[in-house]
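So this first bit is one chain, no partners, the form predicted alone, shown in structure tokens.
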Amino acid sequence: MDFLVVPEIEAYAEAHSMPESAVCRELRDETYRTMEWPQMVVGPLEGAFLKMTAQMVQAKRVLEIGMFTGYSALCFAEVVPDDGRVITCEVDHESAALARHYFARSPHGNKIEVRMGPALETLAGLSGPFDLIFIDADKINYLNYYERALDLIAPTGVILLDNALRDGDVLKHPAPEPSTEAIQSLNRRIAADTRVTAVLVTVRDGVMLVKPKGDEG
């Protein structure tokens, strides 16, 4: 992934928020020594603004598509409470193993449960409410994914959709590929639908934090 803020200044946040545990470090460190996409991980300060969004909305049930290793799956698992719960959709079976050996070590573990298959079929039979949605899958599917999961938020939670960005590649026209295509598609969709307020925010490589109106809106 391409820097769009310079490193250093990342690096000057990352410095200035809250920190990443030991055990989402480790879960870090050991991701980019194996996995063969290791910036698919979110890192410790878009952790620390998930964890931050989650506690602002209260949020005791987490809905995660797309868990890869399991960072952001534990950065929600630290902050919900005892009883809450982080439901979080995989279709790779050796990043899950990875995310499932950090699960265990960290106390906050057995609040995650790991739903393996196409993501499109667990949200099928999945009921809501849920506080916070966080959406890092396939892009090509992020338009179905947004809309089951208007479906399942609760009225005062909040969805987040990561890569809102691609790098910078939003900016090109045409698209390089269709999974820029899809997001520029889906942020146009996002900032004109009518049922939600939104705002992206230019966090690593761009966050679309998005809420429901409700019958305020």
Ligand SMILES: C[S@@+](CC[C@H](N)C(=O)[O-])C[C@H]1O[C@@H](n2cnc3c(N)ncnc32)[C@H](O)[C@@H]1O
The other form holds:
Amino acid sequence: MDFLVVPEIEAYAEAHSMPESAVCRELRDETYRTMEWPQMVVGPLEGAFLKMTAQMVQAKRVLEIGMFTGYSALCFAEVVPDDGRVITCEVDHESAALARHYFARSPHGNKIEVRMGPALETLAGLSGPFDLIFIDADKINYLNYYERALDLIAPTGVILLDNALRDGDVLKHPAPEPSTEAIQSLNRRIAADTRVTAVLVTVRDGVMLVKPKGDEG
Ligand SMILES: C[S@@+](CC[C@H](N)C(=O)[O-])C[C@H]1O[C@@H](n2cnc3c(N)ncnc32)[C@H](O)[C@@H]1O
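Form predicted alone done, so how does the form predicted together with the named molecule look?
Up next: the whole complex, starting with the chain shown before.
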């Protein structure tokens, strides 16, 4: 993945943000050594951003769609309270095995519940409310995940959608691939969605933050 900001600025921002935990660091290192697409891990800067967001909404129940080797799930688990819960969805058993290995090594791993299987099926069986929902799985289903997330999110909660800028490809018309077209279409839809307020922040590959509109309109 190309970074959208120059590497020196990315490194500076990372150096001046909360550091990743030792377990997250080891998990990230092993993911880069052993997995085919390690860059799917959100990494330290976006990980810090996710943790800060969870802390700001005082998240106790977190739902993640797209666990991979568990980096972002562990970030959330590190900031939810002891009786908090992180439910995370994944289809790939090899990634999940690595994730489980590191969850077992973390003092926060027992807060994480892994749900294997296609996320849409898992989501159909879940009840809300969740304080934070992080969408980071197959882009083609983002619209379906977003609509279900709106059912499950607490009125005071926040939904985050990763890869909202697709390496900058959101600027290309026509879109180079169907997954980018799906993101372009969803970004437009969210920006016009009267049920929510949203901000697309340029952290890493772009994160769309969505908050349900309360009584404030
Ligand atoms: C970008 S990675 C997630 C990265 C993770 N959030 C992190 O920071 O380490 C996306 C993951 O979604 C999983 N995935 C793809 N389609 C899925 C589906 N339909 N249901 C559940 N998981 C899915 C993939 O196997 C992959 O591990």
